[in-house]
Structure formats: structure tokens, C-alpha cells
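The chain that follows stands alone, in the form predicted on its own, written as C-alpha cells.
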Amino acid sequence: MTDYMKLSAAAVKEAQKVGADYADARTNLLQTESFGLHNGALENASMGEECGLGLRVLVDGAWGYAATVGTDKSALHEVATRAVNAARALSGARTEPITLSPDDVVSGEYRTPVQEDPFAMSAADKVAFLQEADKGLQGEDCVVARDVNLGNRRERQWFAASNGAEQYQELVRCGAGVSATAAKNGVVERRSFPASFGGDYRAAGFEHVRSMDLVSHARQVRDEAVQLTTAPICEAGTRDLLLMGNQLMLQIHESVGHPNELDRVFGHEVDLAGASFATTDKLGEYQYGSDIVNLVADSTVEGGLDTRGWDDDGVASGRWHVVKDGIFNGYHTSREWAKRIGESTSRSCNRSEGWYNPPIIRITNLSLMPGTWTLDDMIADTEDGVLCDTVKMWSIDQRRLNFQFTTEIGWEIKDGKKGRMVRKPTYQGNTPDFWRSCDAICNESHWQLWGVPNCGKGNPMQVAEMSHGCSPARFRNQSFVV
């Protein structure tokens, strides 16, 4: 047993001592780094390490957290004391003290697959790397703004619960991206590669970032930025659309895996960012989209954000669909809230921003299943659509009901054939319409698993990492404006 796993081990006992009727303790211990140049130069280098302590206890029907930065044995009982007394504080607060589902929590541990370690790396190398990226998006005088970043991330926790559980976990990220923006007779607009706003993160070593051939497509950056700067406006209309997979997977994410975090259906975040149209009532019946969507939850699919051993209830990690042939199917619950819709076991979904927060619902890896489809005859069958790609910005309501999205670059489709660029191409509509009209989904040589590594929930705020695979697909019917 290592001294952390100890260290854990330690803060659930003397939890017990004073009167916790059940303890988890996580001691974390976290690695980040990144860099960013612009325009060449480097703009951002950090790195950083950051080692704590949180303990979870049960008291009453009620919980009650308490964390401390770094490995001080002699601050458990101060801890273990200050968790205990918020517990008691809050069970005169609540409606029903809360009961835990059954899950198994068992000893065992689980690392992310890596081939190239990213922090074996010196910075010199990794800076190097980025400009050898950056000499792509060079050439083009109305190119104002090159950006290329790279970020790096690595966990270890040790969990310690008071049935004897331990579990050790080692999560490691990479990700990079390159963006131009380009300024030409009043007209600014960006291009990103392989995503927007840094680029796509994958669980896994540095050979994720090798592999995006970063180099090659920052000319096609380049070029498509200056071309956005002469291409006219998407004009508004009702279009069929034809999403790929940088924008579909955001799409997945606010209007798919939001809505069905289960506290949020019960109210939990109604004061930060809001409800849920997918209450109760419709699971298991409410038709969500067409009979070709599958959307499933996988937090053991290879090359996830969200992909682990266990949550942080210290549940394992499993695979469900959400939605089953279009009908709604499942939400993201933990061992608190399974029992609220009559289920006797957890979706492990409950986790935390590092050691100081608490564990909350999040959503973990979600995806559209592959359809049957190549990209050639889906557009070759579209008779009058947009083809969009690449997030730029986006607004939904409090209930993840009514939405608009705004791609960056997009391409006419005219009697089969894909045609003309357009700019700032934009669409909105509302949930379940949407999903309903979904009629192609490109088939699995297409689908891609893209990273989250910024989501944000909870009050205080907390960040979370997920992924969502998806194909390109269309959906028939949507509304564009200006």
C-alpha cells in the first residue's frame, strides 16, 4: 500500500471515529501543462502539480465534505471532524435522508493506455513541436492571428471507502490544435483544426498528438480562413443539414447529455445552468429522434476523457444507451440518485473536480452510434442542405429544449453536390424535432471520438472532461437564420 492509499485509508477511519455511518476519501494528485504560441511566438507556458485530500461522509441521511491541500496525516482528525459536523448541520435541512444504492465498490486499479508519456518530454521539444505546427499556418498577409496549442494532463487518486475498498487510477490526456484567423476588407473569421477552442483531447500519450498531422492541415487552415474573408453569409431558410463531427458533438452534449444528468431533471442546477425537458415521465416511452438514433454512455470506450476504472462513489465504469431506437432510454445517475427512478444500481457518473469538490453527476462519454451511410451518398442524396462543420458559438435554453448554433465554415449543397462556401452558417431549432428529423448517419469508417475537456457544472463551478463519438449525419428540415 502506497503512503496515499494509506493516507486515504486513514482519513475514512478516523471519519468512523466521529461518527460518519459511511467515509470515501480521495487523495489526487494532478499534472497539467500547456503551451501556446501566437503568431509564433510563445504566448503561454505553464505547468503545475497540485496534491490533496477530500473526504465524503455520511451522517444522518446527510452528506458532508472537507478537504486539505497536500498529505498531512496530522490534519485528518481536523477534517474527519469538520466533514462529520457539516453532515449533522445539513440532515436538519433535508426532506428524506439520503440511502445508497448497493453497487459493489471493490479494490482494484486502472490506468490510461499510453505509448509516448507527454511529460517525459522536455518543454524545448514540445515548444519546437508547436512551431514546427505553426509554419503551416504561415504565408497569407491577411492572416492577423496563428495560434497553436498543446495541453497535457495526468491524475492519480487513490480511493479508500469504509466497507475496505481501495482503488488506485492514473488518467492521462493529450490534446493539441492549430487556428488561423484572417482579416480581409472588414471580414474577420477563424479556422481551427482538428476542433475549436484548443484543438481535440484524447485519453491517451503524445502519439495522439503526432497522429493529427498538425503540419499538413494547418495550410488547409490557412487557406480556408482567407477564403471565409470573400465567401457570402448562409442565407436563411429551411434546409436540410448536414452536420459533421466537430459540431455534432456538441450538439450530443447540450441537447442529449445536459438534459439527461439526473439531479439537474431534479432541479439541482436550476440555479447555475438551469433544468431539464427530459423529466421522468417520458423514460422509457418519449420518442427523443428518429428510430435510427442510438445514443450510448461508455465510460470503457478506448481513447475517452471519461474512460476509467470507477466513479468517484467508486462505482465501475459500464456502457447503456440513453437513447434506444430513438426512444428515451437512460439517464447519468449515481448510488444517491439511481433510487430516485426506482433503479437498484448506479450508471457511475458521479465525479469530481479535483480533491476540493465533492462528487456531482456529470456526463460521461456519449455517442451517436454509426449508421450505413458514406459521406459521398449522403450528400449525393441531399437535393438542397448545408454541409456545417467546426463549433464556433452556440446558446440553449434552461431546459436544453430550444437551441441556436453557429458553425464556423459550411458548404451549399445543390441537387447532390457539394457547392460554394458560406459563412457563419447558422441553425436553430429544438431538441426533440431535431433528433426526430435525423434520417442518415454516416457508417463507422466515418465516426470519430472527440474530447471535452471544459464542462462546466455545479455551484461553486467545477470542470469536467467527456467525449463524444459520432459520424456525420443529416437531419431534413431545419430552419437557418442570419
The other form holds:
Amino acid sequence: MTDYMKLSAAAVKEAQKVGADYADARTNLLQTESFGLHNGALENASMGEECGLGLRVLVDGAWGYAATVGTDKSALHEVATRAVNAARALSGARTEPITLSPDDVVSGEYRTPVQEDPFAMSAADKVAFLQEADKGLQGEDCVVARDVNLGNRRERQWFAASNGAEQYQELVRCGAGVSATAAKNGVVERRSFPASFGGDYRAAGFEHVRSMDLVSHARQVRDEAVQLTTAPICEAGTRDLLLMGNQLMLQIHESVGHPNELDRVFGHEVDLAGASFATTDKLGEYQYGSDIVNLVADSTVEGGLDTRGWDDDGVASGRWHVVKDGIFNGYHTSREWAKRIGESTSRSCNRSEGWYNPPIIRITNLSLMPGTWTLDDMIADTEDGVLCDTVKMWSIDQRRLNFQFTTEIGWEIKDGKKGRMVRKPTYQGNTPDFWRSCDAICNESHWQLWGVPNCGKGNPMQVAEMSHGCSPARFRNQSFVV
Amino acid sequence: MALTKNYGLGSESLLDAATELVERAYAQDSIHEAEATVSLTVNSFVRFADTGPTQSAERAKVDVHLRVRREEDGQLYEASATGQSLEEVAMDKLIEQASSIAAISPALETPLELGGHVEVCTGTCDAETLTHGPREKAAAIKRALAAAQAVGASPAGLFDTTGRAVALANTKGRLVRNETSRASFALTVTGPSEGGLGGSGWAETIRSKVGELDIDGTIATAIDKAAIGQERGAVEPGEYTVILEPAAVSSLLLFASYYGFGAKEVAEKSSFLCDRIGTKAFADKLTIHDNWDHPMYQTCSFDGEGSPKRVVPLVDAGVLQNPVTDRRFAVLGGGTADESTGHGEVQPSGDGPSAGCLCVDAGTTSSADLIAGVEHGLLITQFHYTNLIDPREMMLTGMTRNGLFLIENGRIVKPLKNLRFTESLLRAMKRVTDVGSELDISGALFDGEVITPALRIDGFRFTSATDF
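What's the form predicted together with its partner chain like, now that we've got the form predicted on its own?
Full complex below, order starting with the chain above.
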């Protein structure tokens, strides 16, 4: 047993000694590094390391949580006492005791499969890699901001629970991206590759970043940013909407993932993040999408940012349909929440941001299963539409129904042909109407996992990571607004 | 926690630690300048919902940031590293990490000197806020639960208390430290009328000291906003005169804070200030400052570079003023680095300066008179998930939430189902026709808080509706 696992196990024992009915402890060691070039200058070059322990206890039917930085064993008694005292102080205000589903919580180890360890590569090589990508962004005077980013994270977690289970996980996440912002005549437009807001991330090694071919895509990004400054604004009206994967993934995230979190459904997130229209009376019956829509949650899929051995309840990862053949089929749950819908086992979705935060239900990797179309055929089959690419802006209501999204770029489709570029394509809709209008999904050769490294939920807010796989898809008769 | 036993929340001991880290770094042959920032955060929170307390945490953390520079052949090379420990071994590891990146970094194109000696206010962390625990929070939560249940509604909320100390030291003799505290209690009440999902109300109280929170007033306001038992009407999307309460104003103005009032956005031509500085782009009635030292809520007295935060006029009777700066953008703006307005990030950073403490001057019209002055319009409590479509025009979209009401002939006549707005902040701020006399502080879904009164805006644009 490592010293860190001993620390977690000792924290659990200490908690039991001072009165915990149940306890689990997580010692986390997080290594991060990030590099960022802005207009060719290295504006961000940083390594980080944090380590701490979070102890969760259940006493008299109430949760308590205490966390401390570092690995000082002498702090454990105070940490345990604080957690237990908090639970005792709060239990009197509970209307019903919290109980846990009887999931198997067993010992084991899990490591992200990595071909090229990003932390083994020299910082000099990483900076040189970014500089090479930046070359592709250069050469246009009206490009006022060139950004190239790279980030790596390695999170090690030693989890121990009061049933004796011990789990070790080592999760590696790696990603990069380029973007160019052009300004001309008062118009400012940005293009990004492979995704906006820092790039695309995956549970993988540096091989993921190498596979992106940032240099040649940087040129395309630069040129499109410049072209966008003189492109017309996408007109308002009703047309077919064709979404590329790096926009569709956010649609999955916001209009399927979040409304599917069971704590949100029961109003426990309503104070900040909001509630959900996907109430329990709809489970198993509700027409969430058209019958070609299959959305699968999977915390075992290769490369997913939430692919791991277990969640922070210690429950093993799994795979299930959230929407099956268009019908609403299942929720994201935890040991605390599974019984609320009559399920005896958790879906393994309870996760926290590091040692500092207690776990809450989070979206896991959630993907739209591929269809049968090629992108070319889907375009050729569209009479009047807009092909939209890359997240620019998103907003969705507190029940996850009314949404409005803007993408970085669009192209008009007229009579089966991809036509002129348009800027700021903005569409507004309603979640079930949107998914029910899906009549074409591209095939597996177009399918790709897209990482969301910055999902916020909870209050105080926590950040979690997950991936959404999809291929381009078509949604009939959507409303474009200006 | 053991952490607080070792270091206390005293910023003096953090300054000692930052100084030690700088001295250890500077002792390395490869490091010629160094700057260290050390912060300690002690937090206690309890979340609650219909079943009572649902989650809590008692926690503390240290964050350590080291910025180093090496000099070679007249060129400066810079990098940073972050950690969470003040032990000697950890400090040495941090120095080694930062130094190793500085060794391979490209030379700084326009190096600035680190900031030298300055005097700043050290602030105060309220002792009661720092020691406020779950037992004290449970008492307030029980009152909220009882009040909500008495009207047949479901409560959800957060009671949070935080103490924070921060210190910065560097090799140019800058030694600054500060202590602050923050307490907040927020309650959302959801009525039973629409399957438990519609008819909600919200209120929040935020202050530097927990003893100054108006908890019972917040509970009463949230319940009142939920308009339990009242049927919700519907209005068509379109343009309306609106009274935006402070939380709604806050969620709009925060985007000017994130993307507009900073000098980097101006330099890179993405700010709404571009080509508008010195022009009357907002209504006459609007005067806005960035003010870290507002009596309602005090924030840290210095920025990420240790520069004293100045109170900066951003909008003067509707006329847009110059953006806030950090040391780099103070120089790029034609001044000296020491003329920074004190709005920089911890360096090195790709983020430019930002105005994080927006304060809108109060007007003279009471809340009741604001409503009384509207013939046909909407009262808006809060916006949800506001986001930015276009930074130059500050085009925003978002949803109303937790209390939308129809005003007819100066009276609130009924609660309404929610609407989505799509509106330019510039256009909206130009159409402000009245300013409330009562200030409040509130935030939104993303980071930040604004101190503002309610505003009356004519012709505010809504683009779609919901059925709840």
C-alpha cells in the first residue's frame, strides 16, 4: 500500500473512530502544465501541482465533508472531527435520512492508456511544437490575436471507503488548439481548431495532440477568420440546420446531459445551475428525439475525459442508453440518488473537482450514436440549410428547454450545394422539438469524441470533464435569428 | 484545521512565506528576478434543498504562485509554477519547475520591470465570518425550510462563509498583503403549481461580514418572488419597458467586466469601447466605477501584480472612459508601468486586465416609484445563463428567471412565464431612463459580482418565450 493510500485509509478509520456511520476519503495528487502563445509570445508557461485529502462522512443520515491541503497525517483527527461534527450539526435539519444504494465497492487500479507520456516530453519540445503551429496563423495583418494553447493534466487518486475498498486511479488528459481573431472595419471574428475555448482534450497522451495536424489547420483557421470579417451575417428564417461535431457535442451536453442529472431533476441544483424538464414521469415513455436518435452514456469509452475505473462513490464505470430509439431511457445517478427512481444500483456518476470539493452528480461521456449518411450526401440532400461549425456562444434556460446557440462560422446550403460563408449563425429552439427534428446522422467514419474540459455545476461551482462523441447531423426546419 | 494552526489566516505570515520563497528563488544562479503570491482560503458552506442540508464542506487551501525571470545577454526569459504547499521541499520543487521552463522560454519581447515598493490597505477578515460553522448555518437553514414549507413550496439554497488572506513579494521590494471575508446566503423557492418546476422566486444577501447578512429578509423576498398560488400569464416576445432589479443588471454588466472594460480587449479591437471612448454611449443617468473599496463589500486592495487597485471611472454620466490597465497595458497606453490602475492578473498571464468590481451609482427613485412610473412593462428579478454573442456590440442573450412580473399602470398585476432576451448591452444602457436609489450586490451564473441599483430601460428586446 502506498503512503497516499495509507493516508486515505487512515482518514476513514479516524472518521469511524469519531462516529461516522460511513466514510470515504480521497487523496488527490494533481499535476498540470499549460503553455500558451499569444501573438507569438509565450504568455503562459506554467507547471502546477496540488495535493490534498477530502473526507466524506455519513452520520445520522446527513453528509459531512472536510478537506485539507497536503498529506499531514497529524491533521486527520481534526479533519475527521470537523466532517463528523458538521454531519451531526446538520442531521437535525434533515427531513429524511440519506441512505446509499448497495453497490459493490471493490478494490482495484485503473490507468488511462497512454502512448506518449506528455509529462515526459521536455518543455522545450512543447514550446517548439506551439511555435510551429503559430507559424500557420501568421501572415495576415488584420489577425489581431493569434493563440496556440496546450495543456496536460495527470490526476492520481487514492480512494478508501469504510467497507475496506481501496481504489487507485491515474487519469491523464491532454489537449491543444489554435485560434485566430481577425478585426476589420469594426467587425471582429474568431476561428478555432479543433474546437474553441482552448482546443480539444482527450484522455490520452501527447499522441492525441500530434494527431491534430495543427500547422495546416492553423492556416485554414487564419484564412477563415479573415474571410469572416467580410462575410454576411446569417439571415433570420426557418431552414434546415446541419451541425458539425464540434457544435453538436455542446448541444448534446446542454440539452441532453444536464437535464439528465437526477439531482437536478429533483430540484437540488435549482439554486444556481437550474432544474430539468426531463422529469421522472417521462422515463421510458417520452419521445425525446426522432427514432434515429440514440444517446449513450459511457464512462468506459476509449479516450473519454470521464473514462475511469470508478466514480467518487467507488462505483465501477458503465454504459447505458439515455435515449434509445428516440425514447427517454435513463438518468445519470449516484449511490445517494439511484433509489429515488427505484434503481438498486448507481450509474457511477458522482464526481468531485479534486480533493477540495465533495462529489455531485456529473454528466459522464455522452454520445450520439452514428447513423448511415456521409456528410457529402447529407449536404446534397438538403435544399435550404446552413452548415454550422464550432461553438461560439450558448445559452439555455433553467429547465433546459429554450436554447440559443451561435457558431463561429456557417455556410449556406442551397439546392444540395455548400455555398457562401456566413458569420454569426444563430439558431434558437426547444430541446425536444430539436431532437425530434433530427432526420439524418452521419456514419461512423465521421464520428469523433469531443472533450469538454470545463463543465461547471454545483454551488459553489465545480469544474468537471467529460466527452461527447458524434458525427455531423441534420435538424429540419430550425429557427435562425439575428 | 491543521492548516490554520500552522499559518493562521494572518496575511503577515503569508507575506513571510512569500518573501522566503522569493529569497530562495533569487539565491539560484539561474534566477535573476522573482515574484511570489501566496493565498490562504478558509471556507465553510452548507447547501440545502427540500430534504434539508444536502451537502457541506469545511475546508482550507493554500495556493502558491511563483514567477521567475532569468537574464542572459541582456534578454529576459520568464515562467511560472504553482503549488499548494509552503514546506521547504515544495518551495524548492516550485523553484526548480519555474526555472526549468524559464530556461527554454523565448526571450520576452517587451519586458517590464517588476513592480517596486507600494503601500496598500491590509484589510480585515471578520472573525465571526471565519469561524461560522455548520451549526450556525443550520439554524438559518431551518428557518428557510420552515418558511418555504409553510407556503407549500420547495427550498434550495446555499449558506457560504469564506475568509481569505493573500500576500505578494518580489525581488524589487514589493511587499503587499491583504485580508478579506465574504458571507452569502441565497434561497430559491419553487412553488408546487407546475409539477414543482415552475413558479420560482429567489433572493440573496452578500456582505463582508456574516453578521450583516439579512437572512430573514432574503427568505421573505424569495418567497414573495415565487408568487405561490398565482397563475402565470404569458406575454409575446417583443420590446418592453423593463425594471431590471440589481441581479438582472449584474448579469448584463458582468459581460462588460469580462470582455469590454479591459485595455487588452481595446488594444485587440474586440471591446465595445473601441471608437467609443469619450462618447456618450450610455444614458446620462449612468455613472459606473470600478471600486474595490465600496462600503457595501470590500475586495482585495491590490491586483495580481501587487499594484494598488485604484477606483477607476468607467462611465461618467453616460460617457465611456478609458479602460482599466495592468502594468503592461499602462505602458502600452503611453504611461509608466506604475500608472497601472491595478487590475492585472497574477503574471505571467495571457489574460489582460479586467474591471472586477463594477459599481453603478445609485439614483434617486425608490423601487416602488420605479414600478409606479411604468404604464406597461415587466419587472425582472434575475437573468439565467446570459452569454455573449458579439463583443463589439455587446450583444447578449439569456433567460428571465425566478420572478418575472407584468406591470400595468404602475402596479404589479401578475407573474409571467419566462422570456428569452437578445439585446445589445450598449443599446440597453443607452435606453436607461431611470435609476433606483437602493444599491445591492449580486452575481450571476459565471464569476463576479456587481453593486448596482435597479434600472428602468425602455424598449428592451425579448426574442422568444417559454411555457413555464
